[in-house]
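There is one chain below, alone, in structure tokens, taken in the form predicted alone.
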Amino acid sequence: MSEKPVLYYFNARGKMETIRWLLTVAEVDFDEVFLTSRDQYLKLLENGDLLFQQVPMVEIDGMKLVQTRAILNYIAEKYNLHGKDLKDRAMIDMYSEGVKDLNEMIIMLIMSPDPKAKLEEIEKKAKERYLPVFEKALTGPVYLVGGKLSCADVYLLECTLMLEEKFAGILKDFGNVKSFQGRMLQIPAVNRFLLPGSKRKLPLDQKTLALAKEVFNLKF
């Protein structure tokens, strides 16, 4: 068995991208297996590798972990990115869940029957519901919780970059968040991940969506 974690997913961002980000910031190299056919997926099912018949799936430390949040929590705990105590972890989890809500809206945009209206909704919620929370939290502190880098910081960085891909200048009224982003971008592992040729993936597109439908035999 490979000593590196092995990630099973499509060759796109989707729900695996945050896992890629977290491993990258933890400076953990990983291998990837891309799903390209239904037979490949059925083989994973036959082997009992997919507990709930879904990906992402990550092989790590002799386990085959599924469910995105469980995978992220394991990585965060293993690499000391989940706070120093129970109170820190509660705050980290609250911020993380907020970021996840916003991230999922962006990820699922491609599924929307009215992308323009959905984009307007995402921008409004980002500006009115989510970004103000992080702007306030980052008034003074370098990181979101406990003065120390955590998984919540990694998730927020990823989210701000995704937002800027969709809405240029969206952070102009959120100076603390923009400064935080700038600090995070100075982390060497982050800087490398953003370079061409890294393991960072492109957003989900129609071609990958069609492949996912084929692999999972979806009819919608």
Second form
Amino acid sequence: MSEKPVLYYFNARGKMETIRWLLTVAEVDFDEVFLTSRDQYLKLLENGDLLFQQVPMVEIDGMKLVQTRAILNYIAEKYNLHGKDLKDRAMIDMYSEGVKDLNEMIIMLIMSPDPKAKLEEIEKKAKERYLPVFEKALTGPVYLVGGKLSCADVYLLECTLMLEEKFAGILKDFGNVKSFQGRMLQIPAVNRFLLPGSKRKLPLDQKTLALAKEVFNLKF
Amino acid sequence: MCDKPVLYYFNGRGRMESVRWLLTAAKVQFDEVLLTTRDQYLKLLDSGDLMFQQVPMVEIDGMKLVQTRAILNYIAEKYSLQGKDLKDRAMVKMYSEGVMDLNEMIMMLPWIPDPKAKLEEIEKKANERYLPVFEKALTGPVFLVGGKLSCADVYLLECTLMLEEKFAGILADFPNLKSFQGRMLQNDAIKEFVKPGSQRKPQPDDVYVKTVLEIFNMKT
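Starting from the form predicted alone shown above, please give the structure in the form predicted together with its partner chain.
Zooming out: every chain and molecule, the one shown earlier first.
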């Protein structure tokens, strides 16, 4: 009997969104428990459900997995999205970690004291450091690594969509990445995920940030 | 013919130190190219050897690997230090990522103008969030996961030593951890690594900070 994974997080993108994307592309249905109060969080803590007192947490296959990368690695390996051998995995990890650095900057925007300057930095880094790498890698190949879909492709897709939300024409000079995006969007599960009413979330907003401060009893 | 891996980084711990530790525990000898001037760094950038224009970079098995986790994952898998099956790998990754979060806080210390508050935060988090988890995991077991040495054990050892450099008696309330540390230090390769004159790097000092800032053409 296979139960659906259950995702514990706020009702927002944050660090959980990439996990939602990966499960979606792996065609794995999941349920969600949204954090809405400090009491609820304290109960999770008391139950010993959060190994390092943090979310994301995903209940999957009898485990309560925490740490975003641990969760993503487990899903990628379980559903054959992490490369066919050691060398492919090295390439996937390199591309994935680069994308994650960029995604992290976007996620953390809301916490920035000077969002305008941060936005400029993100745009510059995207155009000079990251997008050229993927543009080159996708000159010919349909997928980033080894001729087959991997988690790196999923993370890159997510990233390009988030970048376009902030900088509308940013893929103009990156024709291969734009085509790649188009191909990925043809995947039925991806297509469904982008329709209204799906489990795709909205970016962290001030309201959710205030809730997070309350839940974790943080002062900043 | 097996060439030694070559590590490209500054002459200090930073993000490369965990890689040095892991190669050591895997009994893999390595060479290092230590970046000490801006010119040297610019030459490396121009060579196109740094995928995202960043170090650490490790030349290994014909690849120029970047991104710390990609490098660590490759070494861990190649030398069978990442867990024997999917579930063990999930545990190894969870523990590893937790330790890396703590190591990251310590790593950032030299870059903070007023480290006193950060030091207090690190001590608190170590005592309340991280060390209790490992204390519990090591109640009985010799290693963290699956009864055998994994990269998680290596990162944890590194972390406990760095914590003791900052907070001398911090393991006083964590006897399982102290015993674990003792056992790990019996390992021949590790024993050599913690002796003076090894490739282990010293704690960051003003000279290190100054050198790195010069290399990146940044002002203090």
